[in-house]
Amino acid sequence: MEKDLLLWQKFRNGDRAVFELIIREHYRTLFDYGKKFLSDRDALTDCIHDLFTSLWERHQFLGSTDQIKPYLLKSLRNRIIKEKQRSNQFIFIDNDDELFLNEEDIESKIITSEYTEEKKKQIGYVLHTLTPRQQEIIYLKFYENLTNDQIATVLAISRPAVANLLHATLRLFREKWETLLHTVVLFIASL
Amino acid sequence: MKYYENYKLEDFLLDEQFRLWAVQPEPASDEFWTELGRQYPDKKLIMQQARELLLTWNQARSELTDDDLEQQVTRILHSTETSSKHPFAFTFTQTWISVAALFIIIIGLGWTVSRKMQRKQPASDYSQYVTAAAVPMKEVVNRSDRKMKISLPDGSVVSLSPAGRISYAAQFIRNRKREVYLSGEAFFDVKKDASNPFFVYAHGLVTRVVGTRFLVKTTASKVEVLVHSGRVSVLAMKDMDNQRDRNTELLLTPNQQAIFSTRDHLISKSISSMPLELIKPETQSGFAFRDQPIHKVFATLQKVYGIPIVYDSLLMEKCALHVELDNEPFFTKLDIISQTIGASYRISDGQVIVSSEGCE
């Protein structure tokens, strides 16, 4: 992207205003994405803080990029993995996001809540049964609207591998969702 | 032509056109997908599901509040701040963010420009700077014929030679810097304070230290910086702004000397003409070398004077020295040693380079 290329160039030249612009534009994205790995809010904001301060410190040595968002996501991901490796656990989790629900409450909630909320919870439930890697790729593609090229950058895999993983993941998602819908229908019918 | 009749949920989800329509329908795309639904009635439900999924995912709300965001942005900006403080606090609500962003760009640009212009002003010339200074300055001029001791507010001590003058801001530590302007000659004994580096500006040369002792001597054509202890970095003032191009910055260690030419703004590194012993020799024998291999001799000199000695250790492997030295000056010692083993030396870039044919 032309705009990113220009912004990044200015940032590398030490433009504070542009630095701030970049933080503002991407902070939320980084936070929401990081939250999937690191449920501890303070640890996460520290991580993002360190990511930006170290970028600023090294600004004159950084290479050029026209893909700021994937670059930042990737950097944050690496940072969190390093952080997590100390405690030897790396899980794509989400504790309190309403989209991701515990298995136990799912059935009762599906019936009692209103329609769209119900849908959301079903979707969250199905997502939850996927592997961390599969959840992550769905997140990057549909929540963050990254292109396959950008996802390839973030996950450090090839572009065809991204397309492959995405397709396989969504197929699995569909199968699980169909099963769930089927179960719910049966459950309601049996009442 | 795409084979929509074989499309499953995942294929719709991954179809860029479909995604675009689901998130942001336009009359043209609306028509296309409705028509497709008519054409393949069995796909209608799947399309509906795919659309709902995409919408749900796309509308996921961030759990970070605007206040949290502001707080975090301010925190990052604060910790990356170097010399100047941002004069604004951020308490905008979401509706104001776009307005605020515009403001920030304008203010930011103005700030950068004004900073640039400020930086231009500390010109090479002492009097030019001092009259242009934005803050109240203190000036000390040594009109006597003896050295003059000046205590700076931070506890550092300057020994100013006759006819020398220094200026510094009345409020000495500003923007996390301690800055002194010098004309003439002065010896600085800088109190260590790593968070507020000490800068000496003299005829276009910037000397930066944290805490150390060094001499700065200015004449019309050159500036000399000689280090007694610690580490000192020197840089041409004109290169201060372009941080990417810091290759002109030189690091000096004790007994090294930088000579800055005010004409072409080039800095060269050399060795003090009278290097001081930084430490005492480790061994009892001191500089009395009795049948010592040459590498031990050079190692001792290098350690005591802190001056790197470069030589071909393989070629000079068999060279040994039997000579008793004491408190001769460094260069006298070097002369004696090189004559004894039939070698020669030169000074280059703050190092001693020894050349030899080897010994039998």
Given for the second form:
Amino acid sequence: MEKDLLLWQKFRNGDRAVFELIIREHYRTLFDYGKKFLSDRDALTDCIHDLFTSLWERHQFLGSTDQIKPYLLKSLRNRIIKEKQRSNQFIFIDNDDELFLNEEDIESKIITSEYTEEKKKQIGYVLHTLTPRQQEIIYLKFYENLTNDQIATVLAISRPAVANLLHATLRLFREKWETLLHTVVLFIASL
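Now the other one: the form predicted on its own, given that the block above is the form predicted in complex with its partner chain.
Chain alone follows, minus partners and molecules.
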């Protein structure tokens, strides 16, 4: 966090090399997070570009932060929401489509190598039964490895609300997982 504070201060003072470092370090994370909101990748690229352009133009007036990644994630999220409200060209992904969790992303983080492909499919099924908000908090926690404080910043909710939502989501996941396993065991037993 001290590293982020120092980098951000240098950026705010107009250090272009630090700004380019921030872009290189966080572009992929922003793109991966943003594609969960936008189906149009060109529009997403434009949003990220506009975000960084705006940050550079306003660098002298920005506040201090010791957590660059959550700051950028929240800024991108807000920018996408504003663009959605301003223009109908942005198409949000429907609840039935992939949102925050897909097999390439979160499952590879959650599932360790000893699980079989079948178990990966079962976990994917359970994850996709969660609400978009529940999927988002799992994505931020387990894929982006954000702390509860950082998630609170990104989602603009309190830290206790993050803890409650995460707890409830993990409890629901566990219940759905146990139900699925029970169903599979009953099915196999009936064969």
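Numbering follows the first chain given and starts at 1. The term rigid core refers to the maximal set of C-alpha atoms that superpose within 1.5 Å between the two forms. Since this is a predicted model, take the numbers as computed values, not measurements.
Enquirer: If you line up the core, does residue 37 shift 2 angstroms or more at its C-alpha between the two forms?
Expert: It does not reach a 2 Å shift.
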